[in-house]
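The data below hold one chain only, encoded as structure tokens and taken in the form predicted alone.
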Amino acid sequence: MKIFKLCLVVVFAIALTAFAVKTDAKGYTVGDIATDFSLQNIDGKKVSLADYKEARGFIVIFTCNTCPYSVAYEDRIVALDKKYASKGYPVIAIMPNDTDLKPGDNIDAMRARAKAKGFTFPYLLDEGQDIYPQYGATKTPHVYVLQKTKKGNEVKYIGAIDDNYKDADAVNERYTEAAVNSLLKGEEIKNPQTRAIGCSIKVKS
């Protein structure tokens, strides 16, 4: 019985260990180096950083079809790309929840509002929902800054777009923007972390 008792512990103990890193890994923090991923791309396409052999770094952003705070983010997402790919940092966005519980954030839905919204960067699904707790992500949108190292792709900045979700016309602090200047400049980044405002990511119990 006693044995049988410890055999319960270790496994109750295993899946909770499981759990913890699923949902509960602190992920990335600045001056860490982002491992690579390979994630379906809505054209069916997997997507890498490493494909990207003349990028300077990244803007990685996991967002979603169904946050009202992603959606109010949509528009400046694709002007980030606009301005910053042909810079060397293109917008590499990635939706990180479970379709299960969203089926609005399915593949084909991310197709439609890629086409709809005319998205100009990957919109990558991690299906698995591994690449989302190795960075760290708890919102959408969350926004990560990468630059190309001899180490690796470097993290530069984490957190918010800019300071305001409700009114692109009012925003005063554009962090993204901000971080991505200071790294073309060979500057150092004012504000490399703030606060992500936006929905939890969704996750199965």
Second form
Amino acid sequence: MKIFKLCLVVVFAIALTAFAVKTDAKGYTVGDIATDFSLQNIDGKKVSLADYKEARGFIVIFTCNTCPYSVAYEDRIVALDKKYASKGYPVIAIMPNDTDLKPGDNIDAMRARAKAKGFTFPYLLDEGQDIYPQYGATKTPHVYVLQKTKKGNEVKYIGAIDDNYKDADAVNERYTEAAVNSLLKGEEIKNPQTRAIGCSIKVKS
Amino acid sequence: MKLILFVLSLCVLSCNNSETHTAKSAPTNAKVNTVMTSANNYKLDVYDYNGLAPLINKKDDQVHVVNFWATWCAPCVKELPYFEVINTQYKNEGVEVLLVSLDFPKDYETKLKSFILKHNITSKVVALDDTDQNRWITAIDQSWSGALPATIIYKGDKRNFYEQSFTQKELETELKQFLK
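For comparison with the form predicted alone, produce the structure of the form predicted together with the partner chain.
The complete assembly is shown below, putting the previous chain first.
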């Protein structure tokens, strides 16, 4: 009987694991715990979320050099970091594309772009394209706001930076800012998930 | 509407203007801008989502293939010829292709129109210019994260949405589900 029970437990555990893997493939939803990583920055050093002892959370943005939507948001991403890094929510930018398919997104091009635009945050290469599928990023730019909790870095917001890709001056709703502001105040996030057009992440077929 | 456009194009031709921008407000919230250039005389209709919605929800007997793309989107440009093939080869089987460009408005003249002419695109092309993406992306399909390219194939109430790139074969396989 004991063996039978043990078997049941094992089967149940396998079923759970299988289910978890399946969920991961689709990426995170709000409330999930985001994985940490160790990715190469444009200065050659490895960066992990765990390096940020003082941070209260993170604004993780999957972005790249070659997507016009990402380019349209570069200044606004810098502004987000300048505004929120000191409040405990630094921007961590991750470039998810295959660099053979998009040479304009390779580490040298990333370094040049970061310098030209005055990036104040790490710009990491998702080498091996291992991290973005776990988050469930499908396009650039794609934002994940994380909050440090006892359980880990909890996903609090997924989606767009704001509601106007064309014109930063004509923005009505700053979704990412609103999400971080709510976290800072300890309030509910009004729009925890938003959508925007972006460039599909480039993967070898 | 077609009559108005026809009259307008006559006017443009007879006036021999180098360029005319016409904005018309339909009775609904829909907006249609028609940009014409006599140099190539290519007419591009520009819609907001309310204007586009009737074009991607037609209740006729045709099979509609709607592809969301942009000239800056490499995988979109790669698969565009496959949609062109569908448009010509399946026309007689009641298939209609609509290419919805998400190019930036500043690029309509310089990039989009020249692309259409250079590649001899025969499918109908319209442009969607609506910044409230958070509203219309989910209105087009709940599952769409917003990545390009994306495609809808529909006939009446049967409707499939694809947030992916196609090969010619894959596209035809999906289309054939609707031709039975």
